[in-house]
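As structure tokens, one chain now follows by itself in the form predicted on its own.
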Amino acid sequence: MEQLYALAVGPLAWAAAAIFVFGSLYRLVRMYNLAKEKDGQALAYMSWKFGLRSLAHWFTPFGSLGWKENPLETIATFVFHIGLILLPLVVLGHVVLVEQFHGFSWWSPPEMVTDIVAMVVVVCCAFFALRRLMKPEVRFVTSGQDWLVLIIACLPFLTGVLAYHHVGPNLVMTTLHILSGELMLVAIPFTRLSHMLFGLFSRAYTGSEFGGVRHANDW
């Protein structure tokens, strides 16, 4: 297990980071070229004004009709995404690991805070799973990849909580936590997690079309 841990924090970590960076660049360039080829005129409608206005409304809790109609889902969605993006950057264990291997560090909130946020992210994943099971219209459009993506997103936080609270062999749980985090990095460009890359552009495009062409709001 020590060898697997060394592999996870060494070569596999670098490989996952490289696949994430270059895979994301490849997907973004490919998507741009595809949009230019299939509907090049549409790119002319892209507008900073209408795009940013749409993003401001959709990135604000209850800033759109869709968010207002589903308050519980809105809260879970915002809490989940904020935790998913920010927590890995500031959790103390990650900061210490970076300092150990690269010699620099940054501020980290108290461990009790990050532990609670991690548990909230896991609860949000459970909520999304129940939503897919309980709501007929969501269950109807749910595919196997949706479940796979949800599991991939949940695993780093679940194993992180278990490792922090010393549930199970610590080295095993820590290694699983690192490997699951690397799995998520690799999956981002090539699964539905890619909405982390395309979400800003698709929302800005929709806002531009509604504002500049239809002269209507898209929120």
Contents of the next structure:
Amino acid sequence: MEQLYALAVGPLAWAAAAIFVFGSLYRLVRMYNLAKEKDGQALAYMSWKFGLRSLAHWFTPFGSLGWKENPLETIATFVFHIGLILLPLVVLGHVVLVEQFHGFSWWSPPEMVTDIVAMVVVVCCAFFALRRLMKPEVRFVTSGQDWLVLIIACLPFLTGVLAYHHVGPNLVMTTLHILSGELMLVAIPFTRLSHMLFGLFSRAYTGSEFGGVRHANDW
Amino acid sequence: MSTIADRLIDDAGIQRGLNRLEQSRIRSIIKGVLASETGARLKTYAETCMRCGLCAKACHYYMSHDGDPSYSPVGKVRQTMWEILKADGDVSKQQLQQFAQIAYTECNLCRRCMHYCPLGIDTAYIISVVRRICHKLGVTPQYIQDTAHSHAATLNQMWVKDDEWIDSLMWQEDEAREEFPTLRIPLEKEGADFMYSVIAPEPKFRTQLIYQAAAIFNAAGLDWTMPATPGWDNSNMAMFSGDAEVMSRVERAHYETAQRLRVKRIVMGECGHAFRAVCDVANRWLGWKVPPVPVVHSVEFFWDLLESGKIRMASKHPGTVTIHDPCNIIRGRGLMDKLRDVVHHICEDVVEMTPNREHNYCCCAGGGVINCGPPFKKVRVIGNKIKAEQLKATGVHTLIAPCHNCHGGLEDIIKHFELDMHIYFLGDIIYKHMERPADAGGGE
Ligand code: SF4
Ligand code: SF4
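The structure above corresponds to the form predicted on its own; please give the structure of the form predicted in complex with the partner chain next.
Full complex below, order starting with the chain above.
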């Protein structure tokens, strides 16, 4: 297990980071080239101004019709995504790890706070899972990959909470935590989690069309 | 849970298409369309749609069927495009029939769902690609295919013959001269300020709209013309049947007619989808970023006439009215403020329906759905119960809808749900209540 732990914090971590960065770049560049080749008329209408304007509305909780009409989902979506992206960057355990290996560190909130946020992220995942099971309009369109990405996104937080509270053998849990985090990084460019990369562009494109061509709001 | 398979409707056109089709062709045609006509857009939508269902409540079909998920935007995409992609084009004839019915009759391409999807996924675009595939396979509803054939043969939607067109205009001019002795409907006047274009149902059975437009332009003293050649029809059902080739022929003829007449701009009547064709869809297929001749919708045009005082209202439409926002000129062109200005100019009192402006519910006739004809009438009437409720909640008996398709759809809804309402075009009211030229008769 110790060997696996060493592998996970060492080479695997580098590999995951590299796959995430280069995989994402690769996908973005490929998609851009495909757009240039096949969607020239869409690219022609892309606009920074209207694209960013649309993103600003959609990045504001309740800033769009869709958010307003789905209040519970809106809260869960915002809390979940903010937790998912910020938490790994500031949680003390990660900061300490970086300091240990690379000798520099940064601010980290009290552990009690990050602990609660991590739990909230897990609760959000449970909420999303419940929606998939209970709400007909979600169940009707749910397939295997939707469950897979939900589990991939949830695991690092679940194992993190368990490890922090010393549930189960500590080394095993910590190793699982690291591995699941790496799995998520690797999965981002190549699964539906890629909405993290492409979602910005699809929304900005819609914003550009509405703003520049249709002269109407898209929120 | 119900699916499209539980509500299949027999349509002669779809059936004939399926009978003619050989299984081996299906895959090669679908793959051909996907490879040559789609790219990053479809790929991104397919991959990043989180199947979250947030778009469900956007769609009037879903709302009108008490939350049946098979009518939600993503539900319809999952029953069509996702199936096509999953099977890599290798789909059965039964599936094709289902795809065609959803794509042509259960989505108005109204784009309301884009106000709900956080990722900005354009369901209307995806459904249009499904229609394109159905068209290429020859699996299209009989009625809409007939209008597309008419476009191909005559360049207008309703088989109006070249001489019938001119006759209709001269007839309307003749009629109108009893009321306005000096009125002309100028034909082929080169260098006029604008060319007025209409949709084929106007000469066919709504000729009074041409009469009214001529009366308004006459009262305002405008320099205008209509073409005496094909290219006068600005509607485009080929755009909705998926026949991009005929769609672009129709559009090209329209612009080239305006260019031949050397007019400064095209003013078009109160239609919504025609505007989508000339400003949003066909221009792209032709490779024009903006149309070569500016196109002005009559809402903007009336706004200009009223604001500048070229047309003055002698009286206002009495009582209270409510406004229907047609998707193609509101979500499609942002004319919601001008529409309201015009209505306030010409009507005494306005009660807004909710939701309104770019969040308005569709009439359920647009996107070619009403053109799929009688077999699917129930689908679009029952499928818009929510609109009936929305109209009823205003408590108003007069509805203004500046779009032909919306008129057709809303009339059916009003009848079916027994709403005591009457629908007007802006032109109806302006014509009736405007100040008339000194030489004019009494009107009415
Ligand atoms: S009818 Fe309108 S709201 Fe419904 S799926 Fe089609 S585009 Fe979206
Ligand atoms: S289209 Fe948008 S709102 Fe609808 S399920 Fe997909 S991601 Fe969600």
